[in-house]
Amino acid sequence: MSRPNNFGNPSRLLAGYAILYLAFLYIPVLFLPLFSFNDALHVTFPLKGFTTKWYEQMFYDEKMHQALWNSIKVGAVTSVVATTLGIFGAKAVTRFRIPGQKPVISVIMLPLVIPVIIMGVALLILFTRIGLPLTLFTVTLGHILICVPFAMATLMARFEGFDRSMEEAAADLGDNAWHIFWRVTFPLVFPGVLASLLLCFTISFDEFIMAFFLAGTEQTLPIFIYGQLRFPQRLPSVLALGACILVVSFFVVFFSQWLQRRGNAKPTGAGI
């Protein structure tokens, strides 16, 4: 029996394409940890030798620590607020019939397709017109704006993934709306909530353009790293920090996606 085409085994072609695709995505990123262990100021081949002094230098840079702490604060507040808004929004659009529901969802998701630089300029004009000083607070507001659609998208899948008869059974037993949400709905959607928190924190932590327009004199970590690129002697410690962030971001995103898939794959109480 002949093969369906003349290009050999399709599975091998697909595997080759997958390897090339992954190599295109990740080989440039792998240069970051590679040069962070290079015993030279300049990022060039051949490597001079192995060293960990750039990581030691990174731990004594107080300005870097302050920028890192600023990003952690902004990311934590952003993830909590965006996820809370996402919970209310996702529950509303999945449990109730709202007039013009699809246009409403499209408007909420609009920040996903608007260029961040446009949103940054718009918020900068708005905040300066109303006299709001540019601080980490304004950065947090901007990050919440771009993270809410991601939280909504994550939580809507989870709200639609479990049997609604659980809520109906609790209502038949006389529980009020708050108790039904807190004791039935929230535990069922908790994997999605945790995935949303991690995803929003990662997006906020890595975001640069919005913070560049709205941070004022208080730097977040991406802005600090951008400023250090002008000084070649500081570049190796920035590479060391970037390697650490790369590893942490990978595990955070991987963990959030694992939680989301686990939550969607096992809708609790489906048989009741």
Contents of the next structure:
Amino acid sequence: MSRPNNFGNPSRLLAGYAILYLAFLYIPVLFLPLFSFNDALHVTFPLKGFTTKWYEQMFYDEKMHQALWNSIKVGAVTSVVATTLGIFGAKAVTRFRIPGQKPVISVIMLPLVIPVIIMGVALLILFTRIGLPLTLFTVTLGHILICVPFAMATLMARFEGFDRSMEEAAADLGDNAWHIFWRVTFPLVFPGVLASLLLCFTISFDEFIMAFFLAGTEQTLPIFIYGQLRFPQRLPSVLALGACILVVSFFVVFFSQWLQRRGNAKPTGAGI
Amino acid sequence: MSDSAALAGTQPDQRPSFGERIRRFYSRSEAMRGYTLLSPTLLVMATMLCIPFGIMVLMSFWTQSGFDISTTFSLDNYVSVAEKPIFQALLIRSLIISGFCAVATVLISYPMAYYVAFHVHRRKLLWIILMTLPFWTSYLLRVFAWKVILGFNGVLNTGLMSVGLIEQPLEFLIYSPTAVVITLAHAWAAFAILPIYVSLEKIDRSLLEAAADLGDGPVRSFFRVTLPLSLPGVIAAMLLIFIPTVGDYVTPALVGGPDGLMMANLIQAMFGKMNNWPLGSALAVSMMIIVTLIALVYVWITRKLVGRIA
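The block above covers the form predicted alone; next, return the form predicted together with the partner chain.
Full assembly next; the chain just shown is listed first.
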């Protein structure tokens, strides 16, 4: 670290590349708000004129509101259940030496490396076979499956990030396990819990393929959007909706990432 | 009185051994306590993975005739998966597109991760958040944005024409495997950046100083120290992109056109319009097996390579 920047020119070259890269990442995303204010039915350049009518249209779209509400319900239940399961799992694997820990973690993390369509199809077959009707409940089950690995990863980082002697101190002072968890562990991991809740909600809110197979007649927002993409006259109000989602999820994700990483960056145990 | 005082006096000396005994007892049952705590999560995940997969595998050995499913064991579905050229063509195309996508995404993301790991000293967190932020916005709308960019009358074509670089809109941009690769590379970039960044960040900087002291130039020390040590991140990134994108359904459906359709679209069709769930299951199972085999062989080869370099 004594000579952190001794390459001079390559650094500037890389900085230029980094800016190009960010442009590649952001330009497509920023087309959404740009075209949502464009006064034309077709999403092409050149822009015609400034309008807010697509946003007004969005406010009167009952089906959209229903889909939005469905997604919020599914996302809320998914994030709470996945995070709760994540807390159990993360505490178990970070606090106890468990034989076969690696394979156990691999099983929980498995959904990260299985194509979603395969999990969706497999769950569809199961639910149909046991006669469970396809509703938002089945979508929620599917989303929990996808979200638990993300919750685990977020929470494991947090559980590993603080000094466990605090828990030991509480135990020495005579607290029982349940008290220790609520009074010592939980406050310490709380930023991680919040980050996990927000991330799981965001993932569930945006998830399409699983919901596409498991939703039955009840639409979530991505299913609604996918249905609209085929109709050019509906597109602008979808873009307006997309722009709103964009702004909200930017804030939510920025906040949760900031929470999580800020917490982890701290010296151990300084969280109180 | 004196007895209890004596007891109180002796207890602090005995406590460590007593505590040690308790600790030993607990450490012996530590595995059990750990598993008790883990059981809800493990149980939910294991049942939600094993039972559906079991039933899907079972169903892949059944056959569909009209509206009825015959539950007698049969290999018919797998025979047609192996024999019908369309299935193989789609599977191979899916593997090629995802493979291309994984390689391209890793190649373009590596310098970015390298920049943040080695050349950004303050505000690293901000850069990381900036790089992963687009990943959290609507996947469908990001794919749709690429449709707007690559389309026949899209941003790229009108832009290139107004500059005078081309006279006719480029038709291969949209509804092609190229469009699928570009869109997927954009959508999955975060899965490349993060693991590569983490592995670069872990590299002990004194190794690079040692290489410099021994006379290695920046390029040589990159290829002899940095790159080999960051390979685990590269390997993880490749797998994290390759495996899920093989099963992507949205991107091929929206920007792929007939030549860009992939396995997932076929599987979806079997569960939708074609209404042949057993054949769809056989396709899904075959895809899983092939992808797993490829991933295992890939990991095995790269481990050998990394071992040789290190």
